[in-house]
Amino acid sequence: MAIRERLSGNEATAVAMKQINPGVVAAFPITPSTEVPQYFSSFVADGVVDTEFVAVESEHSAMSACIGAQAAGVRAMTATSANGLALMWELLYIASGSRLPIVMACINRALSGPINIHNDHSDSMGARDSGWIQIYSETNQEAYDNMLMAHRIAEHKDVLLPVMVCQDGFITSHAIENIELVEDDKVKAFVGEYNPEFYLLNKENPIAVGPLDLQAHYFEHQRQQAEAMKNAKKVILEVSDEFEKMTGRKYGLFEEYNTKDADVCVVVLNSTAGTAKYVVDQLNEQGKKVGIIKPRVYRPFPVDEIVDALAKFKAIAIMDKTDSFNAAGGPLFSDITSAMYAKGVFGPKVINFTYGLGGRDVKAEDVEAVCNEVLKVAETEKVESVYNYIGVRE
């Protein structure tokens, strides 16, 4: 029987990873995220896992420890955020590129400079490429449901990639819902045992990890990471099926809200999800056809799937909580537009926003101004503006 509780992100993403009980766990405090170790350390110092807890001098350490203790044949965890993530910039590519299933909490907040410690996605969209699945949470059931997710996907032989966990700073990772959490023999079932073919301490198959790698073989290995990265798209479903049976709770690549009738749609992700679903709820009671999509895997990007849900929309509005400083568009956009480009898929007019950077609140008539602005391009059949900001002052 599930146990209810309540408990901020944060303290549920440590409270799985304390039913994990992993080898290692590297890390070094920074806002948001600190929480997660501190947390953590507590039930180190309580003896209730027998992980062996590092406290290193920065976050580019705590990657370091942590690729360290994965090639020694471990599982590793670690947590940060913002600028602690981009210290760790040449590890996150070392340890993909090495093949270490390593899991990260990455509690999202916005990248110096100026330096903001409030939550936007300019630092886990900053390492989209890096190698990393990533899997985004609206909540702190989210989080805590994807962080027992995490291994099963990372480990899995076809896959072994790392996997960074997203959440919203400050409003997830400090607020305190309601959650249902596994019992721990569960869990420990679910995730079972780590037990990985190479590695560095198995002297009956001695390997090199991170070795030069020249002309010769390093774009084969890329080749091989990519296809990996494809590879983890049908592993996730196959995890969550396996958790939905264990708890109830449906996961699929995105979540789909009110968009059986809908004629235009919202694209967003994380915490302000459950904000546009209020608005939505409001506006569809109004007579108005308004629905939501709010991925929740976004490397590897699911193509096919979410441009097959969104082809048949008059129009979309896709939200962006960073700036791509291209010129062309946010992040989630640019995927979005290109995948629906690739696919052949021209009927929908599609619109961008950029909203929320630095922590800059995300009102209800925020987001209603979005959805009467995609409403208004389904009705004219006309795209004013493609790239469009709201909530701050011009």
Second form
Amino acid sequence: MAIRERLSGNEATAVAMKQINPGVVAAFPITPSTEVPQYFSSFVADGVVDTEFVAVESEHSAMSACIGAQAAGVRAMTATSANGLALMWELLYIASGSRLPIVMACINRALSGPINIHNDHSDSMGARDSGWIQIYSETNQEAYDNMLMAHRIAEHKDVLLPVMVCQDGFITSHAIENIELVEDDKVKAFVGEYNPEFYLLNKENPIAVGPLDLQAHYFEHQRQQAEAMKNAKKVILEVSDEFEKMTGRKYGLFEEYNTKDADVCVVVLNSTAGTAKYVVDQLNEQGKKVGIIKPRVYRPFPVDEIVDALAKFKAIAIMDKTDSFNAAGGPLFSDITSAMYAKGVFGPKVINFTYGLGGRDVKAEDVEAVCNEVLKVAETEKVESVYNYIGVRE
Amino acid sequence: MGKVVEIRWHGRGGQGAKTASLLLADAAFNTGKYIQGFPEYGPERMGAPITAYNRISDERLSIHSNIYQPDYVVVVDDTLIEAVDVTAGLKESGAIIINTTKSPEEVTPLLKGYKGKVCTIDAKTISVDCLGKYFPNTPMLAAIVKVSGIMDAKEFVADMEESFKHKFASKPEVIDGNMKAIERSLLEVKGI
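Got the form predicted on its own; any chance of the form predicted in complex with the partner chain too?
Time for the whole complex; same chain goes first.
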């Protein structure tokens, strides 16, 4: 029987980490992710995990310690947000390029400046091409479930890439909500032992990690890394199927909500997808044919599957909780429109909304306005403005 | 979508409004409800106005925005009435509960024409009498349960006793005081 609980997103993440019981956790506190290592360090102090907790002096060192520990041959985990993730930058690439299956909780927060501690996706979206698998979570439940699946995905021999599990800072990280936890023994069996094929402390089979890699082989290694990211898609689906067998909770590459009879669709990540579900339920009752697609797996980007799901709509609104400052739309918009073009799908009209920057509360009315705009585009078959903002004073 | 009860808390940093919202979420959770309890974080400092929220429902909650049309508002510090628009969006079918020594009739004129139910409770006197210290959140928690009827009062009392036994395992001497504060508060809310 699942355990009925009420936890914040940060507590849920820390509980998942406790159940995973990794070899090393190295972290530096930064709002709103601070509670994750804070709760976890109490598990260490209470002796309920065997983990070595490394209280480092910066996020650069946190990721460096994770790289060292994972290369040495144990599971390494961390949590961070915003500028903490930015300070890890060069190490993110070293972790993925060294094919180290580190797992991180990214509690999404706006990147300064000006300084802001609240939620948007400018931190993890900036890291979208760092070679990390990125999985986004609408709720505390999804943040917990995704964390339980992360090691199985990261450590698969066809993948061997680090995983970032994202959730919205404060909105889910600091909100107490209902959650169903999986029993410790079931998690232990599901996650399994970590038995890396190659690791630094294996004296029987000595290896080098991170040596100089120049014209002769670097490109081949990058090519292999790119292939690993492609492989991750299949592995994520396999692990998610197995997770569903254990918990009954179904996860795919993205979630389709009320899309079956819909003419138009809103694409949105994380907690706002929940607000969008609330809005769409009401709009559907009024006969407005709008559905939601909520990407879960953003890296690898599920080009074929998401285009297949979107091709039937008359119009699509893609919501980005970050501004790319490129005069050409947000990252989710760019990726989806590029995927549609590459797959030869030109039917749906597509518009972009930037929303919720720096924790600007996303109201039901904001999502409703987006829905009404995309319904209007479908009806008139005219796009008046491709790049739009919602919830901002202008 | 079943009936969702939405509550907004106004307090000052350090008074425990956030904790009270989390305790209410806990109590409702223990009666089998779906709950949300979340603060609106600003520049946190002692004494600054803070807001916290609860949603309580028989069905899973998917919305993740702040609450703009609450059914109930709880004001943990009556000096906030003039500093913050405490009745903003408050449904007239609902109620506002204010921690004050004044009567509902005395505070109603300060509430910008709010036509719904106005309840008051002297949480300070109750807290000082029962606990020897000023912790308004336990009395306010009891008051919102009583006024909103979101759970059975007896069930709530039993549940809080369990929670306090767990929460104050290392200082059992405060359990009785907190329980007295709850029982007195359930009786002393005015304006119901």
